[in-house]
Amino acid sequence: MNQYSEILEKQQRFFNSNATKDIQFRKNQLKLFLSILQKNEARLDEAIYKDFKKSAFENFATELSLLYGELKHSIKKVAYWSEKKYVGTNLANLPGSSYIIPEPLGNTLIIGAWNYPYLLSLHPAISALAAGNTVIVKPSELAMNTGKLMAELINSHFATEYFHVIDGGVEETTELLKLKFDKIFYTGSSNVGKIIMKAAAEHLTPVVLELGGKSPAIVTQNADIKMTAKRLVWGKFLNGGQTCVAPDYILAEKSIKSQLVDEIKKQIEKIHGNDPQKSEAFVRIINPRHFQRLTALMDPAKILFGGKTDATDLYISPTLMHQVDWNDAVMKEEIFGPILPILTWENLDEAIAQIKAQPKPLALYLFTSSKKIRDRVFSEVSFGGGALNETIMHLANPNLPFGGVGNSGTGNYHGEYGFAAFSHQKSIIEKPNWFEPFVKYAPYNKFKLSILKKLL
């Protein structure tokens, strides 16, 4: 038995003790979790800066604040989420009552991603703990400093049999995937998502896959161009473009392309200055491999703005590309970096057709003042989630589920949806002993059949 089997066996025994099913226990553990993060905020800032020069401001805005919010929300709501829920009882089951008991699934594995290392490793863990499960977290090895710090903080404050972080790389993940968990939650690429699902299938383990894709931003001629540009620049270049729900490309109505491009340039300079390399708000590319992948996507002949790179600093400036089509390298994969291609369209049918010809995206952003266009796009195009006249902010609302569809993922979480993702809805019917319908039992006859048809 290897060390991971031993940890999982400890967690299985602890779960079977029923300790995690106690609501006060869950609340106390979530409060401890919150306290650990808040007391170590400076160390969390330091580690993430070492990984890719992410500022304390951005770390709080895009990671820690969301974790704090989810923890506080879960502490407040977990008792309500865990309550027995009564539902209607149909005629065939009267007299009787029907209800649903949310119960924890058991032992869970969470495999995090490097681009928001705290958020994408610990946010689903909050949901799993709130639902009453034990948790093993495997952070990404690419964000090395944050992974080590998460392991130190969690493993020194929580019992191994309840909540544990395993630091390591592909080898460690491979070994973990050989084990039988009751739920696996993975955030990352579609290619690795297929590997996770295949491994889980060996044990019939259900999975939540939070993947990605090419998320479009549609801009119409009646959009507020200045505000559109401001929100696109913020959403696209946040975290150096390394955000799974970042606008991957713009589909601009042809008549306003030039105006939109001019405003985007102004907003880049306004937010990041004349030299974004010196901006504290501009995060670096995670490692040389991703840097090389991104620079290979940049066709110099099609760069409209930016295009500056510095391999020693893993820096790529905010870059706009135009005159691209779906045959260009930059349009054949999720960019996941500070490169923004701009395509155009002349009628909405054309824009919708371009999106629907690709795998379903994780997000879609529509910039328009037309309710008719809004209703059409949101009803005709399938995507995980999105926004009207905004980018990214939909995932900051704990009352909205976050997740993909098709190639961009399966399942969702955040708030009560996260609690549900790590729970089983156990259905119960209660019957009294003073009545039993005779039509259930043989011998059968036409009279019983006529009654049965009325009941059912």
Ligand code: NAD
Contents of the next structure:
Amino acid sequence: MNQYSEILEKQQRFFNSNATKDIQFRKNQLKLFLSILQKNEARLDEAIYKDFKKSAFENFATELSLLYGELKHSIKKVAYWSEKKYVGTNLANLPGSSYIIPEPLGNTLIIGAWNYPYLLSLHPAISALAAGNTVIVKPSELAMNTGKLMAELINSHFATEYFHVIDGGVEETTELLKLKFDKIFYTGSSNVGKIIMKAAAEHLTPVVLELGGKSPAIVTQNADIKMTAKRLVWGKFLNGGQTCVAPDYILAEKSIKSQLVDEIKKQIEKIHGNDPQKSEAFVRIINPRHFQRLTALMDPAKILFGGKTDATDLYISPTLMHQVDWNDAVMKEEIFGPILPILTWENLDEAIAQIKAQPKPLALYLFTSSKKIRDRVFSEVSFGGGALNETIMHLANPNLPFGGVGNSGTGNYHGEYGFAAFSHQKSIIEKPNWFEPFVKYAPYNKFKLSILKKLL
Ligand code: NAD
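Could I have the structure of this protein in the form predicted together with this ligand, to go alongside the form predicted on its own above?
Time for the whole complex; same chain goes first.
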């Protein structure tokens, strides 16, 4: 027993009362959830600005609008997603009918990461609630102000036995992980992902792990270089580079490297000015530990552009690095900051081989006008999800499942996939009583076996 078992017991009792099975109940709760967020937008903006100077514009564009969209989509679709679905019945089971009932798993735990603090804690919660579960959310302690605000808003509007936020860090998470949940949904680093999976294994609790990794952006000589630079700069420097699906590094065809670099520099200056520290739109590094980690990755001899830092402001300017290879510190870990190394290749086989020598990335971006190259890269390389001639936007389509593969994650969510992640597909077969095949029963003989062989 620990301090959180009382909350979980309340949630277990509430789930067992069947209240969450009612679709209208779920819709009402999701509507309440939407109105709480919408009414408190100014406070949500204020808290995230305090955490890492994220602007109200970026908060809306990359967090709140996605939460509103998911809530509205779920309110509209939850009745349909929850319906029993008939499937075909095979010959051996005729006469009969077969169907699947999606049922909630029960009591769920969601552990969020700090880099999109609202989105990564609350988006999975929407799926879990839509699917009829109870939820405990544990946001990241690194985004302190947003974590506290989520706890205040959710805990004052929802019953503890249904939906509750626990604001805490490693110690609190460790205590929570001792309890038996029916699903654990974790977003964060691969190292902590292993701790989560081990703890879940003690109770045979299924997990979704949304992890990270080094996501490449391949650029070929026939890409639209100007547009490529624009979209790469947007995707890389959004949120100060602290985005799980940000392009981590560029693999550019050698012949267009200098043209691409020129366009990237122009684009950075165009959107953030000559001094991005003064730009309203440029987010800071979350804390001194990450600031030091990032500055240690910046080999001064290899900085091509940017490279300015200010420890007192946790500021690192958009930085390009070149003449980098896999022995450099910057290529040995996920960067998760505004540093963009550019590597080159002359032969596509080489580029593909470099990516395949690494753990499977969360995202891959390909910039090319060649359909042949597109088909080759998308079929030969394994990665969570990605885009052609774009960055990041695949995660903003609720019709696409979002998740990693291998080292970058297990399972996926968004839209109906999120509903499925928090549901069990209960399979049922119904039989009439007027027919029963005698071949099922002993004593067995050759005649029964010959019928069985024809049937099965
Ligand atoms: P993190 O692993 O440090 O923390 C994430 C969560 O784990 C927090 O809630 C934290 O309290 C908890 N935690 C940390 N250490 C723990 C421990 N020892 N035991 C139990 N719980 C612990 O990750 P982070 O720094 O918050 O996030 C960065 C990583 O997350 C990057 O690798 C990034 O790519 C990845 N990420 C992935 C996604 C995705 O959707 N796939 C989204 C955002 C971030």
